[in-house]
Every structure is written in structure tokens, then in C-alpha cells.
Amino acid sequence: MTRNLLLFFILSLWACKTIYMNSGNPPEPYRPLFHFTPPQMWMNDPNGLVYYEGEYHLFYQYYPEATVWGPMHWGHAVSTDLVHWQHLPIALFPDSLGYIFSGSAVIDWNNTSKLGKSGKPPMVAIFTHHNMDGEKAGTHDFQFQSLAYSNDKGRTWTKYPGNPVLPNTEKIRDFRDPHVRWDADSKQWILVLAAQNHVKIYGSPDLIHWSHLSDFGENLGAHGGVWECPDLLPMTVENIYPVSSPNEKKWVLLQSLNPGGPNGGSATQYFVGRFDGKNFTLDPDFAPLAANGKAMWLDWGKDNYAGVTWADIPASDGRNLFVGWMSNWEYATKVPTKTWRSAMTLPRSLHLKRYPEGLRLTSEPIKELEKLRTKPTELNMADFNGMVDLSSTIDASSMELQLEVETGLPGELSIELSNDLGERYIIGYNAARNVFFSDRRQTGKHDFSETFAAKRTEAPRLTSNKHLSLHLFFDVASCELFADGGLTAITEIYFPTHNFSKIKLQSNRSCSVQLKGYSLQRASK
């Protein structure tokens, strides 16, 4: 009997392995291979992005007890290259003042806060405390800003005993998501936070004592929902279009809102202007783009939200590095993942460029992702019209594609992923309508939300350049498109019943196409 049971057990394991290998999906079918995900349970906004002593720190909104939103903690991970991540213990836990909502972290290099020790600068986090008792009681001052600090590279944290450092004296119901940076010109710490339908800017000499400087945005940009997760950062203009002012400096305000995105639900808009140490004002060239409810979007897809930039990137690097939450509040708590919920977007490098059409913010995938490349393939097609099957040369579920296109007559160029069940995802460019598009209406599972696959996502092409470039990353259940050098971006998730295994490049008009493709290997967690 024992031998028979053992034989039955071995055969059962073999059968399970065979089913798994033939199913097209691993036990966690939608877990990405090279995007950051939590080890388990719920995750949303990235928080406290900071670089220190060779490590990129990623904190994030985390609920360790369920796969839906709950009492917020700060999860924590570190990386030396923004590609391979090490999970660390939870950094900040809820306390008597409330849940730990979104915020930011900086290195206090000159120890202005006097919280450092042994001659080392402290890592300081400023975040929103959300008091649930106050919210349930119907008060409007249940959100306020507090501080915590670390003297061991973010491994352990002490909450400041004098919290909150920025109370909600105006009793604004949505008063949250502080983002802090040092402004060398005005020689002060600058804090920008969301205040329902605008942002408030504060200044401080020491990260603890704050003075209100100004407000911005109540009648500018999109207002389809509550403003959240601002980030105010200086950037140097890169001149695509010749101008006479080299090393021109501007300030960019990233501002997320929910709902109100260009294709529904959550999204992030941006503003370009000047900051004089007190007021942020729109640049005259950019002002028309933010008037009368109009907005410029950092990403036109449905699944890039609450993104902010890393603090304290070394001057020798100089990049403005960004990451967002790869989901949408319309359906984030309902997506068909089992043990974990949500991923972060790919880290991106933001650039401010002057085009003939004006000042524009672009986003590009970071160069460190190139280390994941395997199995390169290349095609040069001078007169492409029809379909090319790439399935035998590139892994459809984990790949990078770069296309350079000399546009021809109006038509449509697209990449289609599919599986044997007839499910398909299509992304591309429609020249007749001059839009990029992402179509997940036939990708598989979407009955969890009426809005998830209600229509295809579209984004306008923002340049008249006849040369078209498409840079795409596919990772099991997501696609990120960076078009025209990142001038237009689309990020979207999808949930095929079985992994996509087939790839087609298609065009219904003749055009010249150069394609480079790579299968991408797993980034260890």
C-alpha cells in the first residue's frame, strides 16, 4: 500500500507539472518578468523615491493583509540598477495618528533637521497621516503631514515625536501626498502637496517648520477628479527646435488626478513654468495648453498613475528618473490576480524638450533595461505592406521592439499579439486619424470591469515629423509604448486566458520599416 501511495504521489506530481507546462500560464499567470511587483498582497502609489550610497529606494503604498486596499503601510525595496530589486521589511506602519499615505523622501545632506548622527546625513520621509476616526466622524482635517527619519540607509525608521509637522489648519478634506526637494536658488526646502483641486507650496529651512508660500492650479488643467501626488522639479530644456538660450531652465509640475484621465479613470498631467522661490507660474509658451480645462498628459494610457521622480540622483547621472503605478482606480481592486495586486511601470527618464510646437515633456525607458536583452532579431523592409510573423524569433510574452518608420500613404501600422484561443492585443499607429492606439477589447478576461475594455485607447500624435518611431515593451500582461522619442506614451495592462505566443507586424499601406527586436529575460526579484 505504501509503495502504491508513493507511486500515485509521484505520478500526480508529474501530471501537475505536465498540465502546468502545457497550460501556457505559470501559477501566478500575470506576474510580470521585469516590472516591480510586491511579494504578495496589495500595492499602489510609489512613495519616497530616493537614491543614497549606490541604492535606489522604492517605497510604496502597501497593505500586507489582503489583495485590496486597506490600512496603508510603506512597503520597501532597493535596487542598484532599477531593474533587479531586493524586497526589504515594511518601513512604516500605521499608528495612533492614522494610516501612512503617500509622500516622499530626501537625504538631508547638511543635517538641517538635526536628525542625523555620527556625521552622516539622515534619510527623511514626509508623508500624509490619514486619521480614519476623523474621517468617519465627518471632520475635514483628518489628513496632515508627518515626518520620519532613518540613520541606517532606510532599514529602520523613527517617527518624529512632534508630528504632525504640517497640520491641516484650513481643514481641507483632500490634503495629502507631500513631495519635497531642496531648492538651491532660494536656499530652502520646497514642499508641494495636493489640496483637492489645486496644489499648495510650502517652504522650510529644516524640514520640520513649514510656511505657506503659494497655491497653483485651481482654474488650470484638467479637473475631472481629485488632484493627487504632485511633484515639482527643475529641468533643463533640451532644444530639438533651435532657440537662442542654451541651458534654459524651467520647472515642471507633475499632477495626477482621479478620475478625469484622457481615456477614463486615473492619469497624470503636467505643467511647464517658472518657480521663483515662492510662486509657480506657467511658461507663456505652455499656458494655452493648460487653459479652459485642457491638459497635457504624461501618459495617455489607462495604466500609469501617481508617478513621481527619484530624489538625490547624483549630478554625474543627471537624469530625472520616474516610475508610476501601473493600474487604474476604475478596476485596480478587481483585476484577476490572486496572491498580489499591481505592478509599477518601467522606470523612465523624463526630458523637457522644445519642439516647433512648443515645450513638451517626454519619457523614455531607462538604458539599464538593455541588460535584459536576449535573442536579437532585425528586419529592414523598404516596401512593407501586409503581415510579417515574428513568433519564431521573439518571445511574445516578454519582449522589446523598436520600429523606425518612414510613413507613406494614410493607413494603419500595428503589432498584434495573440494566442490559440483567438484572444488578441493590438497596438499601433493610425495615420489617417493621426493617433496611436491600444486595443485590449479582445485580450481575454475583462468581465471584472465594464470600463476596462469598453473601447480602444487613443492618443494624438504630437509632432508633424514624417519619420515615426515606436519603442515598445511587453511583459506577460502589459504593454508600454514610447512613440516619437517618448513624446507620446501609452501604458496598458491586459489579462489573456493563456499567455500570448504569436506576434504579427501588420500594415495596410506601403511604408519603409526598420525593426529591431529582443526577447527579454526575467529580472530576479
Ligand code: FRU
Contents of the next structure:
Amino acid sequence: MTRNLLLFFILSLWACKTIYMNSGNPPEPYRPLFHFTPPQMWMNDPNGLVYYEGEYHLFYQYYPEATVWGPMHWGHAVSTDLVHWQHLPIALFPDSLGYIFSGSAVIDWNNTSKLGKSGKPPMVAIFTHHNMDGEKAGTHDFQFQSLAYSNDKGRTWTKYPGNPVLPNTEKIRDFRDPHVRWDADSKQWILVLAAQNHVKIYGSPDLIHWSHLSDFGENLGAHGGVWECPDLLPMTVENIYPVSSPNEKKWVLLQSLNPGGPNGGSATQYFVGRFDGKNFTLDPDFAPLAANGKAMWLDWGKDNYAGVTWADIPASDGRNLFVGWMSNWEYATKVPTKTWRSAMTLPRSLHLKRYPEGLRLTSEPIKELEKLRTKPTELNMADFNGMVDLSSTIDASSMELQLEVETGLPGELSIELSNDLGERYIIGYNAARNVFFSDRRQTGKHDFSETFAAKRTEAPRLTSNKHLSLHLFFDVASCELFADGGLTAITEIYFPTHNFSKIKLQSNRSCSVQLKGYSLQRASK
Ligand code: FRU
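I have the form predicted alone already, so could you send the form predicted in complex with the named molecule?
Everything in the complex follows now, all chains and molecules, and the chain you saw is the first one.
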């Protein structure tokens, strides 16, 4: 009898679990369908982005005890396609040296660190240790760089016993976020980190012993806030029109700063230049754009921060794959989600292109996202002026839109999402001001912050091409715009009281519009 009862109990538990799993997650307002979010609690920057043996790793700044920032861990997830993610146990925990701040990971293919095992290369993470006791005691060297390694595909980690590998000898208060990669030309590991108002570059033969190579940026670019989370990567120039030197190699520095973004708060600027194994110097074509105070922005919206690229993408793929944190320190800890806080942006591939106007970085959503498409809709309007309602054909809260505007620029062309409460989000292009804009002033909840919905975000159009293209992704509580082939990007979050259910396209001047639309399926479990 007792045995039967026990069996009954086990079977009931199993049945409950099955029903729960089949019914999907309990409804959680604002949880996106195809953006990465932590299972619960607080997340900020992406960390340790690395590809190894068929898996894309995404580590992230994680505080598992609360939905606000706290003692930092590295959360962990893997994916085989950058769209569907599997959550894994926490990878790195705070220790006696401090919290685990942002950093990067690489595969040490030649076992230069000697941390490999059984003929397999180690996965090596280099991150900032942030020592709270040191900070409280008023010292200035409480941030330093440390190493951890894994011999089992990132599942378990050992901290290097000789940490820190890069101490803070100059006692710089903001000395963090190391990003490491192998430079095949100078045959060394290079590490770039943020040192308050500039970056410092270091070199190493083995990931353990580092020597200072150079500094960059003190009087260049935007300086409205502290520099954080750099990434220095080689890129091949893709030429939009034929030039004398094809396959030119340049180096690009991604540089997040907080505050000081183009529309307020946190944002990421970029610099284009060359790296000779020691110094990073600006390309003469790019230099005028980065004169002190001026900047080019990877994304002009308020919600793409601390993004970096994946290491060790196979040469056969060759893409520079990027992901950012889809929030802003202005209000990140106050946004109205309940069980978790914040999402990552969509993964993007970055391109360096030479336009008639000069060298520019573009962002494109990765092609893997196409597998989420359902219910394709197409609309060709040779002479569009007014409004078209798409609510019955596309799911307004989770969709992709591609708009090609072929002739004559519109006065203002926009997409408006709304709900039954009259809340609305508008995104589009304004010809008079020659800007793209994102307007979340009437999107619903915004009383958690004075700046969240204070004004509409604007981003300049960076080409004079007659043909205008807008590629958009909407996912419950966020919109990402890739305009002009990703030359101008805007990423913004919003919080309607009820999900948006209506969508309309509007133009106040005649233009020819081709539209493709898709409802997008859930990717998250
Ligand atoms: C950027 C940042 C990093 C730091 C981390 C701490 O958002 O401030 O500079 O390492 O977050 O969580």
C-alpha cells in the first residue's frame, strides 16, 4: 500500500510537471518571445561571448538574488543558432577577490596558457574583479583583471590561482572590462580595457603575463561619461562601389560610455582605425568624425549598451557577431518587469562599409532569425499617402517588417503600434529633419523614470541615397530599427499596459512603398 501511494505521488508530480511544461511559462508581462532574458532576477552586460564546438556561449552580468544590480556573477546560456537559448548553471561566482565584473572569453587553440587538458584547448575567461572592501576603504586599485578557465566546454570553471593576472598598478578607479583576442599579425594576445576616459591596450604571449602597449582616446570621441566595455576587432572593408584596394583590413574599436549617449544615458560609440601590434590610430577618413566631442554611434536608441562581439567564429562563417544589453543605466533598475530585469538585443552582424560619405559601421539582424517568420504578408503601394491598417494580418506585438521606399521621400513615414487603451508607440522617418525617430512618450508605463519618455529619440540619416529602407523587429516590449541597411540603428524598449494589438503604417506625402511583414514565433522556452 505504501509503495502504491509513493508510486501515485511520483506519477502525479510527473503529470503536473508535464502539464506545466506543455502550458508554457505562466504569463509574465513584458517577457519577450525571441530576445534572450535571464530565467529570473537581474542581468546586465553580455560577457565572455565565444563560439566553441557548435555552441555560441553567452555569459552575462548576473545577480541571482534580486531584480536589481548586486554582487555580480556570470550567468550562462548556450545556443546552436543564436536564436534558441538553453540556460545553464551560473559559471562564475564572486570570491575573496571580489565581484565578477564584465570581461571576455577566448579559446586558447595553441594552449599558450598551458591550461588545456587531454590535448584539448582551454576556454579562458578574463574578467574584472571588483573588490568591495577596497572600494569602501577608499582605495583606488579595487578593480583588476583576473582569469578563469574551463576544460569542459564552459560547464565548470577554475579560477587561476595567480589572480590577478593584470593588477591595477596605476591605481585607476575605473579600470575594467577586458576584451581579449589573438592578433595573428603581431602574433600575440591583445587585451583592451576601459580606464575611465580612455582605453589601455596590453599584449601577452600566454594570456597570463601582460605588458602595456599603448593608450587611446583621451581626447577623441564622446566623453560625456565613463568609458566601459571596449572591443577592438579587425574588420574587412566592404566597398559599396569599386575602389582600388579591395579587402582592406581596418580595426574598429567599440566603446560604450555612460552617460553621454546621443539621446541620453548609456550608449556605444565606435572608432575606425589601424592597429600595428602596439598602437591603435584613427583612419584619416574617420578622424574628423571623432574629433573631441564628436562621435559615431553603433546604435542611436537608448537601449543598446555594453555590446561586444563573439570570439572564435569559424572562418567559414566569418561574421562579426554582436549582442548588446537592451537597457540603459538611466532607468535599468526601475523598469516595470517583475520576476526578471532586462533582455539582450537581437544578435547582429556588424559590417564595415565604405560609402561615398566615408567609412561606416552597419548592423544587420542575423539571418538565423528568419526561421521565426510565420504568416508572410506583402503589400505594394505605388502611390501611398494616408494610412493602412495591418492589424488583421500581422501580430503587432511580435513581428518583423521590411519597408522599401522606392520613389520620392515621404514627409513623415511611420509605423504606429497601439492597444485598446489608446497607448501607442511610433517609429519612422521624418524628411524635414532628415532623421529617424522612435517615440515612446505615450507607450504606457513610464512613471518609473523622469527621462524614459521625456522626448522622442532621434537619429540622423547618414546617406543621401534616394532609396530608403527600414527593417524592424518588435517583440512585446521592444523595437529594433535597422535603417538604410543598418547604417542607422535604433533600439528602444517600452511598457504598454496591455500588449499592442493594432498596427498601422502612415505617410503624409505620396511615396511608393513595398512592405513585407511576418508575425514572429516564440523562440524562448
Ligand atoms: C557596464 C558595467 C561594466 C561593469 C559592469 C558591472 O554596464 O558598468 O563597466 O563591468 O557593468 O556590472
